[in-house]
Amino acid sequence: MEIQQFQEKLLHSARNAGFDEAEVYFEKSSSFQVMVFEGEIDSYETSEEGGVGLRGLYDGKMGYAYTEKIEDDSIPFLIDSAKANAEVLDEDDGADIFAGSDRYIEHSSYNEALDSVPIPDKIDFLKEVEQKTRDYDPRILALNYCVLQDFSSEKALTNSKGLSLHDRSNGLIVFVSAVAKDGEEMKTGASVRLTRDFQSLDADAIAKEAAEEALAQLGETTVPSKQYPVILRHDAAASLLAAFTPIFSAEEAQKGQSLLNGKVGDVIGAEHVTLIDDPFHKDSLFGGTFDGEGVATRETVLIAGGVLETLLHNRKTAKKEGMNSTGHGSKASYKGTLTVSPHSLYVAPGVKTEMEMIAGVPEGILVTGLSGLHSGTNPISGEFSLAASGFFIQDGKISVPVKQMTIAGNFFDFLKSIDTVGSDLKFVPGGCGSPSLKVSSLSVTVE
């Protein structure tokens, strides 16, 4: 059955069953992933999933139900399940169905040419990347990972108030991790590419980046453990930002789970720190023209010149504060209930290159990688203690790779201590982006 026809039949049946208003949310996604090892396919996966979720106001309470089966027999099941769900709610949570925004920005996050690239071409490209990485230097021992993944998704939202929306998106990620060996010492380096343009991928550039990063880590040494000026390279900075995105959710703030509750209008960062969520950024693979409630999305400035301008809201959190949704009502899938999350959150870039930032540091640390982001961060307190890899900076130049370090601090203090923002904005898989960031002081412990 065509999804539009199914949505209309389900809405009609919901009204006849006593729902005051209702919404049908459809989502379908597919993905392909291949990993190669020594010129052969090591793993190959394809997946496709999808379904519909019904959200409806019944007897003053919002009920939910979902199914993977888009067929006539699913309609009574969805209606009965949503009714039962509404009836067990203790009280009316104030939720309702959205009639629609005044304007939706025309934007496409879908490249038809990407979906038309034959799978054998993608596999051949990945094999080429692996071979070029292995051949780059005799010290490249192996590749931990050589993976290509592409994905596409489609969503459609229709409700009883006449709103009908549709969106598509796709993207491709290449991840390569190389192992370099010199004597008994082994180090790894990685390269990541996010794109919607398969033809833009350069096997030589990917191989060079992964190999050179691994080789650069050889010859590690120790440096004194103390407070240092620290530059977080763009990917490390974006990973740290991603770990702390919950603090910008109004839902978390209203639950008392974010220290930014009641801080709108306050200075929470350095004056040159601007934080933006942009669902249409050309370098991100995530976003769309409407959120999980059908609210039009738009660029949202959370921090401007260090001042907290807004938190991220869905309609429920916005209503509690007498304001409009920022378009960040989120559903993890058609099965999910509404929460709050960003689309493509990033720190606005400055003007200095990474090398210019390094040149301004007499003695410090360049962090190129972070690990333990789930266990080593506390979004409520802002505290973090993370394993890090990187280099010692001496007299404005990269000196030597440093043995495994631990960097520790508080994210709220981190935002205020950023004294330089780089020009090298990059996004990481997951949707967050950042240029390189220099902080005046951070605790660094070296093993």
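Numbering follows the first chain given and starts at 1. Superpose the two forms; the largest set of C-alphas matching within 1.5 Å is the rigid core. Computed from a prediction, not measured in an experiment: that's the story for all the values here. First, how it differs from the form predicted together with the partner chain.
- After superposition on the rigid core, the Cα atom of residue 82 is displaced by 2 Å or more between the two forms.
- Once both forms are fitted on their core, the CA shift for residue 427 between the two forms remains under 2 Å.
- Residue 439 shows a C-alpha shift below 2 Å between the two forms [criterion: core-superposed Cα displacement of 2 Å].
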Second form
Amino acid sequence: MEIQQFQEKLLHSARNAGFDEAEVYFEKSSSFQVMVFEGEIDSYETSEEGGVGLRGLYDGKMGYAYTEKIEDDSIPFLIDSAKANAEVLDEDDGADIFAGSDRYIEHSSYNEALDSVPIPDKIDFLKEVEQKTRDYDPRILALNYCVLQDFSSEKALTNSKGLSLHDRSNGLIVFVSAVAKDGEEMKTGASVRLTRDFQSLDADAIAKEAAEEALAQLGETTVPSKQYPVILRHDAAASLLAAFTPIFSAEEAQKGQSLLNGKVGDVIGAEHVTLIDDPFHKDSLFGGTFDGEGVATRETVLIAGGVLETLLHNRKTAKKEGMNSTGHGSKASYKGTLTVSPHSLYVAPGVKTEMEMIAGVPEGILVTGLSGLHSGTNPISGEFSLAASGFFIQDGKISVPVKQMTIAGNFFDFLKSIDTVGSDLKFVPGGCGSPSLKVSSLSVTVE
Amino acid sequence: MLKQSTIEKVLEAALSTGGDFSEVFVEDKFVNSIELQSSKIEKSMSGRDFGIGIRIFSGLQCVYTYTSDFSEASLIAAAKRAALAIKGGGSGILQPLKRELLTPIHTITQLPNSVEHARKAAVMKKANEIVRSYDTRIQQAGIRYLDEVQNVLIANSEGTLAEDQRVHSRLVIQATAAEGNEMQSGFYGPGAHAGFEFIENLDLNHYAGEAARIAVTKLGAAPCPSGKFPVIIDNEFGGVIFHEACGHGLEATSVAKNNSVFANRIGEKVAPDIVTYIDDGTLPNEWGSLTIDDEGEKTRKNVLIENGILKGYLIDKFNARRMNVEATGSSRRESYRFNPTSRMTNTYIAPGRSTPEEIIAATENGIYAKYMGGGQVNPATGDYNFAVEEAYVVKDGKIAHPVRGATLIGNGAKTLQKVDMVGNNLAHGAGMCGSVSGSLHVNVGQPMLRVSEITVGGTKGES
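Next up, the form predicted together with the partner chain, please; the one we just looked at was the form predicted alone.
Every chain and every other molecule in the complex is listed next, the one we just looked at coming first.
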């Protein structure tokens, strides 16, 4: 069935069923993914998917339902479910259907040229990356991941208040992970690229990065467990930030689940820490011109010079504090209920390069990888304890790779103890970005 | 869910470029989730997930495509488009489809979508009250109710045609305790391959009480010392550590490409005699159980390690080709969006002889990990790290005091070698396992056991 027709039918049925206001959110995407192993296609996937979410005010309360089966049959299911879901709510939660912002910033997150790259070109490129990684050094045993993935998606929001919005985006991700082996010792090293410009990808650079990362970690040594000055390389810093994004949500704060509740205007970070959410950043694949409620998005400064300027709001959380939404109403997809999340959150870069930062450390640790982020971080208390890989720094130089480490601390203390912000801002696939960050002291345990 | 004639046409179209195996997976899933926060039902969502996955093999080449468009013409077109990636020898022939009549081994008495939301909300409110009345320092309770009814149809060119209904119910209880500037949380999430009868019969006093107790216990707990210690890991969810650090290394996903420390080691001694490790998808109504896997194979009890000897792996149809062995009923996928592969179901360490009291009494200076948090492992190397939700210092054979911020760090294969006591109190815990074919219901399990030495990462520094 044509989606526009389905949207109209659904809005009409919702009104007839007693909904005061209703909104239909539609998403559709196609994607392609290929994995290569030893010169052959190891997996090849294509997809077309989509769905429709209904959100409607029934008896003053907001009911939700979604379907991926877009046919007439699904309309009674959506209406009945949304009604039942509204009825079970304990009270009017303050959510509403939005009539629209005055102005939407024009920005395209879509590059038509990317959608027309032939599939064989993408496969050949990935095979080239694999070959170059394996050929880089005899100690490179294999690649445990060699993946290229791209997507092209569109979303549309239509509601009973006459708002009708549409957006498109696309992007491509290359991820390779090389396994290096020397004697009994095995180490992995990864390289990742996010882009909307296929021509900008450089197979030699990707291969070199993954291989060198794996090789550099061979010959691991143990160093004493203690407090060290620690540099988190850009990717490690960005993934740590990503794990703690819930602390900036006004929704979490209002529930008493963020320690930043009531801290707007307070100093929460070192003075050179500036944190920005930018739905239009050129290096991130995430963002868009409107949020999950149809509010226009814009750049938001969360922390300026160490001071917390604002939390992230949707219309409901903003109303509670007598302010306007910051455009961070979010739905994970047509399946999600409305919540709050950033688009592309990043730490604004400073001036020092990674090498200059290392040069300033007499004895310390450079962390190049973190794992266990979903389990080893607690956004409520701010505590983190994470497996880390990286290097020992001695006399301003990288000396040796360190055996598996755990770094532990508290994110709120971490923000205050950042003493250097690097110039090397990069984004990770989850949508967060950071330059390398140095803190004066962090607990490091070495196996 | 789809006409048999349509399925046959799609399977045939998928073989049109010379593939030697084709498969259709149809999924029609109904889900409900309800959330309680600040003592109020705040969110409630229902949905219908629907789509079709088509898979084609040609030797060691695999192509996967999926779509939510269910018209016969577009499914045939999707199958043909996917088949373009195959350059096969043309040996694939469609065998006549034989519908298999399955006897469901997991009895469901109350289908969740036939139960009114009000009854679900009543259980959640009761859990909320138990958490809140536990201690004055409890500041917040979050209760999440989830149910799913997943209908699947699986057909392949070898003649398999099977339909199955999987029903899952879960209650996730989160407690937040606060004192001064400190906030701590506790969590418990019981779940089963069962209907609303499971939720209604849950011992809420136990589960909600434990979530609250964990949060309060962590308040004011001393920072965990770091260093090398004997570690006692309690039963039930404690099994997550071997799930991550050994279970993933026994999946064909890692083994077939030699990316696992357990590859090519069948028959070798990989653990002490007291360790037997099993994956069993047939346990009645357990969270990780299935009647058939996502390739239509019956699930079974797979003994992976028996008395320390490596006996087998978890194998799906595709990796079975690479490894030249039979599949083990272990192929799983989150949904039609995922190409299935070998995954765990209910994985556990079989019970031993020691009592929990004996294990603690035999430990002079160690760490007792009562509830494990999640963790992560690098499957290529087996290196892992795990957060411990609730931990204690053990001194002179007695549990001394709680500590927080404990992390266990090590290598799966090495930790396995160091298991020196296995208890007699096997229990299973429900979790979600995320890996290549998506996020799946799995049980982890074990009795209480002790590892003679694990590196513990804490915030206190070396002791």
